[in-house]
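In structure tokens, the next block holds one chain alone, the form predicted alone.
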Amino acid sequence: MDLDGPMIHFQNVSKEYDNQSALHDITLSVEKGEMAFLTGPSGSGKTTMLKLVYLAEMPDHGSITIAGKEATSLGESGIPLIRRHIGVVFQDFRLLDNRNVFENVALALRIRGIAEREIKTRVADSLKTVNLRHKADSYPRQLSGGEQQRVVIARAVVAEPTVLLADEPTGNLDPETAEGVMRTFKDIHAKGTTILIATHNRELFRNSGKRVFRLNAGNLVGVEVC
């Protein structure tokens, strides 16, 4: 995907679950290879604002640019179009306890009906990026907290997305496993990736350079970089 402009924007978004203001008028930006994060307290709209940006919800007022198409006015069929360009990390891992390592990781290539030798070399590569080639055979239940979320890292990128989203990606690690985590999102994003992550846990983004968006009951209450 190639453009100018911003990779995500948000234009004046609103989002209501029952009646209720989950986001309120956010406007933000975020650059075309750039590694930025979302955080604020728990309920204050970062996971909302992550299922915006991945077309699993839409807003009920303003636009949402994604790679300079304007995803609100894409319709049901243009979803999957945009949705193929972006990774997404989440905090409960969802692997397949019947499905081994590469099973997991090849799974999102098959469904599309990439060949069978592609899928062989994107899932060794994917692998390899998260210093897991090792355990391409184990099942989920073999590996660690820390093995089985950069499992779900190796998922989210073996179709090489543009965009890359984690919702709390190290919220049931503990704090040296996290740091590994973090630094194989690094190594992702030196490739070209524009990352976004949602955290409520500073220590991630502390001393990092990158920007910060934080969100307080739906609300952008500042931007700073960390």
Contents of the next structure:
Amino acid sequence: MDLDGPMIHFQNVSKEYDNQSALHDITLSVEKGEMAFLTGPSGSGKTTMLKLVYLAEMPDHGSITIAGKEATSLGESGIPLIRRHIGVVFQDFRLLDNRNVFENVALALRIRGIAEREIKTRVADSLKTVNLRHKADSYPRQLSGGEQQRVVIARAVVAEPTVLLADEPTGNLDPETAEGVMRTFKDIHAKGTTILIATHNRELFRNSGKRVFRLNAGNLVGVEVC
Amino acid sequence: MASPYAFRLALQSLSKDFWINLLSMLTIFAGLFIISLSFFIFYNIDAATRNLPEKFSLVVYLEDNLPKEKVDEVIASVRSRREVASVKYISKEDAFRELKATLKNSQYVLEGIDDNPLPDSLEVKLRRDAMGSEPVRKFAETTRKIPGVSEVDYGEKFLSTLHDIRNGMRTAGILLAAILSTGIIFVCYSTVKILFYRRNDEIETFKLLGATKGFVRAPFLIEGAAIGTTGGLTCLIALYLLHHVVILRIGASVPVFKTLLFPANIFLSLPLVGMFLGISGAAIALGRLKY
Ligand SMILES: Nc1ncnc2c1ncn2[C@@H]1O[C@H](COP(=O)(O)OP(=O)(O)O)[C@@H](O)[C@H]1O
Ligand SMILES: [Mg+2]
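Now show me the form predicted together with the partner chain, since the one above was the form predicted alone.
Every component of the complex follows; first up is the chain already shown.
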């Protein structure tokens, strides 16, 4: 790992879907240990930016480096290794219906080959941070939208990733629960995790003292500290 | 690569898609069963006919009144041939005596024959590897050219028919086994492909969470192996039942059935063969998929 440079760096990155520009000439950096926000109206390219970071999409132009590693030069076998350093709160959750909450969260650890004993305690701890310990045996469809959202957060943080990406993590939450989730993120950030949160909810970063990248129609239109 | 969790995933999938798995297991069973039955039949025909050529011999008739040294020369010449296993000299007196013994109960046939009409001869047995109809024909031809030999006689028809049957059976057996094995591999291939597509969403999530190729693939290989092994095991059990319940029981009233050989040692490898075919099918399916 590159110890000096930024954790995430976009250099002149463009991305098109079916010849439709989704991101245009984006250059930005997120420093190691920084907590930053990505905002903009719906369709402005927030999700696309996060997808480029966790390598679900590849850029059409420009380069993306994650912890000093050039994303486009990673081989097929390099991608999983980078993803193991990244926890993602997916906008569409990606919970598996046929597994209970415990198994859904445990999956992140099983993929990393972690021993069963350790999995038990770590999943329990992680469910505790999102206040869902009592739902460990429930299935996703038995949970409310807010509860599902918190399961996804638990899964994203359980492996203690270097980078946490969150796509509209409070989109389904009432203000109170949203505040709880933000507290969780701040705790994780305090331990040194780099966090990038995509949201159109200004409340999340108001008076946070964090950097906010503002997107509009695929262009980076401003960076400010709120 | 195959962690305990991979086995758990494979087991989950086996029970979740129980009917697909059962169906392909039964198909594998059927294929292996047909191969095994053909092998069983071939094995028995082969065993029954294997020793026939040993009883087979050529008779080399010598010219009349050949002097003793000449006879020895012919014997030496025949014996020096690579194909020859043994040579036995039968003098015309021995031959006549044997004929008389054979016809002991119908002596009238020989009435009026005082002179011995039979020639001296050699009874030649060939090595088993020279027993094909073509090598025997060549051998007879060259032997006939040795000075002092008047005629060479052998059961040409019998030998070539036997040879053809055994060769034909072997070719048909290998062909059948090859076709059915390909079929079995294809069944495992399609099964794994179907299962893979059914779980596409789940696999996509695995990958986004950082799963390696091996992590995604291992359960499918295990599943292929499990389907193949169970198919082979079921086939083994079915053959065992067939042998003990059907063949031996029929053998009680029809003795021929009792002499049938059951190549248990070879059949015991069926689960392993099934496993190999199952893993091959799964591996091909996974190799052709993108990850
Ligand atoms: N998989 C896709 N195929 C085609 N177009 C897409 C795809 N994903 C996103 N887009 C388009 O790219 C643009 C940016 O989308 P997205 O990154 O999801 O925005 P946001 O997350 O800010 O709402 C939108 O116009 C959207 O319609
Ligand atoms: Mg989005």
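Predicted model only: the values in this text are computed from it and were never measured. Positions refer to the first chain, counted from 1.
Treating the change between these two forms as two rigid bodies, the C-alpha atoms of residue 128 and residue 219 are best fitted by different bodies' superpositions.
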